[in-house]
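To begin, one chain is listed below as structure tokens, in the form predicted alone.
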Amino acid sequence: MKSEAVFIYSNQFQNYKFHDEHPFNQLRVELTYSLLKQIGVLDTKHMAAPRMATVEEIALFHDPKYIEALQLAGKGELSKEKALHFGIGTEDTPIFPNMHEASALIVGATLKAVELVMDGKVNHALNLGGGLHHGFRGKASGFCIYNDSAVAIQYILKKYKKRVLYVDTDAHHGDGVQWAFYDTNEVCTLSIHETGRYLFPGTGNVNERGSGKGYGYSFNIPVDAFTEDESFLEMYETSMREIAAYFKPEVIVTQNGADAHYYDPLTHLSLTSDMYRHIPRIAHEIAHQYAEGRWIAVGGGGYDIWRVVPRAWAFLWLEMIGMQDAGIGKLPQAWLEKWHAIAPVTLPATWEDPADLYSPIPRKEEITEKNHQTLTKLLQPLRQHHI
């Protein structure tokens, strides 16, 4: 019998590091790994090391000239002018040593996840180092150098010939992946994110529905600022179920940014840890319902690396292995003590957020109603199709 799930991990994910003050910090992967080890749900039988993606594999999506520029930049051999042309050397995506190699390992980790699932070794695979969804074919953007999900989906299409449903619950629009597959009906993309009115990258409107053969296979739900759990869950669950029924995917790829949480410093949504139990639960169900269990999950955004990301991402793994009850009640004392010494904030003591995490949102009814209207507008063509 095949294993239920595999956890792709390497401490070399830490090499993807811009600088000490940069908000993107892969220490969050280490924090999550440490938490899962501490509660006894992760051992060597569950784990696999990533591999380095080859230049040819990265070029399934990325422009070879861009790959070459990154190789040079990581050695300090690219001019500032050329770097800026490729979106690197900016405040968001500064150059760092060996940036090509660090990024290629993340792509390779997601490809390893794909291979283990698609070759029938496991049902589900998790690469928390991945989810760099803003990378474009020839340009870095929004902390993302190589777009591991776009490369992995191209790899699935080419090698395994399966239809892919890509679901992105990061607070920022999954623009790089959407545009990569905007004109194909082999990939369906669903992104639920904070409206781009005040948030990077400013895209992800309801009317971005795909083009040519891909028209009707791109779905976006831009939710209002200060959206809370109940409204977000309605958007997510309803859209997932109806889109999966329409598209009938053969593989599910989920991007699991944890930056829609109330504590996140870069966004304006108001989710709690409870929502991060529901997100993988529904993805898991859909994967078994339509895709013979084939589910590849990656990380993504998440900038409160201490109070939010470890719990949110741990729920993903607990869902994959059917041990959700291990994420209830108090967090392990040994984990709290280990990280308390270097955490700049007080760590939460429990898996659950307190009921009074934030003050009541004044416009709650208005926000909920607006989100509901957005959802209705998005799904109207599908619903008419079924009549």
Given for the second form:
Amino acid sequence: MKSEAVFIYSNQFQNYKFHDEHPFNQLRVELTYSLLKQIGVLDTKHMAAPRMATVEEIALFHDPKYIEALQLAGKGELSKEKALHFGIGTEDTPIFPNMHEASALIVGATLKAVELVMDGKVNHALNLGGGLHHGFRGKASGFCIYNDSAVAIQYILKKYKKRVLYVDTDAHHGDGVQWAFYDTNEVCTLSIHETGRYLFPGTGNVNERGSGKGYGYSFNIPVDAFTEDESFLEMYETSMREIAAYFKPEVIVTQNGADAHYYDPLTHLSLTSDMYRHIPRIAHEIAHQYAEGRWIAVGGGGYDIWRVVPRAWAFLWLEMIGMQDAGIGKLPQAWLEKWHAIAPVTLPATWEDPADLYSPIPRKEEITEKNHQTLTKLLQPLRQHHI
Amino acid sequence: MIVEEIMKRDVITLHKDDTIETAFQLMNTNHIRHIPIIDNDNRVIGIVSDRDLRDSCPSIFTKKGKTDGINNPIEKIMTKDVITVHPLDFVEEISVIFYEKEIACLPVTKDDRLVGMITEKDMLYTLIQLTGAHQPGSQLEVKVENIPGMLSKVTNIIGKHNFNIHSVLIYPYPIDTTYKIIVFRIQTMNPIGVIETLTNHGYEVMWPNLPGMTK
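Please show me the structure of the same protein in the form predicted together with its partner chain, now that we have looked at it in the form predicted alone.
Following is the full complex, with the preceding chain placed first.
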């Protein structure tokens, strides 16, 4: 019988590690895994191990020269000048041993998720190790080496010939994936993110709509700094529903960066943990409504790895298996006890954030109104089209 | 940056005896709004804009059928004292010409002969390139005292953090001219460390800040 969902996991995800002080820390995947185990919602029947992506598979999106450079860099055999040309050896993406292998495993995990869903073994598949949406064809960027989503989407197009809706709720613009499919109408990308006015990478404006055949298949919602749950949900839900109705995807890939939370140190949005229940809920619904349930979800950003990411990503899995009720009220004591000793911050006691998480945002109304205008601008072509 | 680096070299031109109708057709097919008029030696003797063409047509409110005006030679409606620039002019200077003369297009001439064109749109695109907004990076705005040496002090700090700078802009602090704002686009997703160092050195980093926000 077809099972509902699969959780792709390996402790080898930890090998994707730049250095101890780097904000990108895959320990968050282990923290989430441990939390899900603790509440008893991850059985062996749910689990699948990732595989390594082959060089040919990675080259479905990436430049072979770039792949070669990473193989050399991981062995310490690439000169500093050449490394910088490929965006590695920088503060954001420093060189580390076996970086090619660590990155290829993450790509392989997303490919495995694709295979299980597209071969009809499961409805949904989750790879929290993936979601490295800033990777470019020939250049690393923003903590991302290989762009697992871009490779996976190319793989879907080539092997399964299905139209893909890619939805990116990371607080940073999903630039790598957007540019990868900017001129095709086979893939529709939707990214909702903090405005690039100050925040990396700076792109993701409403007027980036695609080019050539792909014009009208790239959607961006730059939300204002300090945006809160209510406004974010309005933007996300409205755009998701209208875009899905317009594009009619055959499979959905979601990138679930968890860095739009108030606590996240790198961004300036004001979401609470509750938002991370709604994001997968709507994706789940859309997957069943349009794509016969085919839904591949990956991780992404998330730099408060203790207070934000484990809860946010646990909600995602609970949604996939339809056990949302397991994520209400107190967090399991055993999990808190296991991790509090090494956590540099106080772990939250409940799945919900306190009502006074942050002091009221002074210009809330203006922000909400501005966001609403952005949404109207974004969807205007679709709405005209349907009249 | 100089004009010849950003100008278009394939310029669509007309002669003074060509008709207004031809100009209409050229503008429509090529999606352009200006056509320089040249003589047989490639000297610019005039220019027409889409507005000049429209002015030569009857209004949509007058009776239909009266379109014979467009058979007139272009010479009759062209602007004759054309403002031109030189390929070696600085881009910053010609942006001032655009602004002050309120025009949208400048023919580029050398030895009095037409060699290129530059439009307001080309200019704007160049400015986008200059701000570095097309490369992945974070934006930092640092408020500094309006005295010599501040830029080097701040860039020194950024350099020590090993961040590549995409672009730098400096403008006066609108509220108090004893300060300036330096705007950097730096190639990183994680500016936290450098912001901290700058703050520790007493610089004010203007972040997306709203009144009353602390984070």
